[in-house]
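Take a look at this single chain in structure tokens; it is the form predicted alone.
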Amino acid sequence: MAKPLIQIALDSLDYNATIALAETVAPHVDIFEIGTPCIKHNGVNLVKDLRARFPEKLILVDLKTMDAGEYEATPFYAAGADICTVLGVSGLATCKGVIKAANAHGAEAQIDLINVEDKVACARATAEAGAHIMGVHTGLDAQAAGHTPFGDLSDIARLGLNVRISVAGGIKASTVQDVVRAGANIIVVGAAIYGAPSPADAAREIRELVEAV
């Protein structure tokens, strides 16, 4: 099995700070995620800028699309996004729209399972519709209430779907190897990197831990 990819969540609203963080951690990560608040605040030009600066990296735009899937996702794929996210709770038609847009651009659609009541059923239905990645995602508010993504990861991994599994939700150095062993293909790290005294050192440590599994 290929080593999981490491995704850094770029969550700042500050355009220049986002670019600076990307440059700092670039040697140690595979995917730049433009977080939902960040993309709402900064718009499609940030996608174009990151694409121009980092042609070798994957770029995920965390749109969390809830409606008008193809229409909303298309300009971001056209700007250079490799992956866009759509909420599983949006329903199958919206998910199919983002999948259609992704396929038209040789890119990927990720289903975000955040707040989906029946994650297994949603994962099965959207995988059958052609989704490329399942996002097991415990949001910030749920993390604050003590929730973790590990149970959901196990449930989705057991399905054996023909998709990659991305995991996000408070992952840090002490838990990242558990996430690898549980079957994650993409590991999303946010605050454990950008909130560290040295984001570059923190990203390097995460990379070394993942490679050691």
Ligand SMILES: O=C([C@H](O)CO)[C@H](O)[C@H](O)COP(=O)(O)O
Second form
Amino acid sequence: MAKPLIQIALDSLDYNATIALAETVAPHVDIFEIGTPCIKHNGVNLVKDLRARFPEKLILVDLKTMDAGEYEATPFYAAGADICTVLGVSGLATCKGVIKAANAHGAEAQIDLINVEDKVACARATAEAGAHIMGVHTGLDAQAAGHTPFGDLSDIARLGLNVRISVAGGIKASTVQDVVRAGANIIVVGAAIYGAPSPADAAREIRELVEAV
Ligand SMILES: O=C([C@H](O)CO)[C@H](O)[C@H](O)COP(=O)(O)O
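I would like to compare: after the form predicted alone, may I see the structure of the form predicted in complex with the named molecule?
Now the full complex is given, and it begins with the chain already shown.
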């Protein structure tokens, strides 16, 4: 199996700080995620800027689309996004819209299972509809209430769907190897990197731990 990819969640609102963090951690990550607050604040020009600065990196735009899937996602794929996210709770029609936009650009659509009641049913239906990546995700507010993504990751991994699995939600050095062993193909790390005294060292440590599994 291919080594899991490491995704840094760029969750700052500040444009220059976002670019600076991307430059700092670039040697140690595969995917730049423009987080939801960041893309709402800075818009599509940030996608174009990161695309121009880092032609070799994958860019995920965490749109968390809730409606008008094809219409909303299309300009972000056109600007250089490799992956856009759509909420599983939006329903199948919206997910299919983002999948259609992704396919039109040779890119990928990720279903974010955040707050989905029946994650297994949603994963099955959206995978059947052509989703490329299933995002198991415990959001920042749910993390603050003590939740983790580990149980959901096991539930989705054991389905054996023809999709890659991304996991997000407080992943850090002490848990990253467990999520690799549980079947995650894309490991999302935000606060454990950008909140560390040295984000570059934290990203390097995550890379080394993933490589060691
Ligand atoms: O997607 C995220 C969150 O919902 C805000 O948009 C985070 O980027 C994701 O949770 C990863 O960050 P950490 O949980 O801090 O690792």
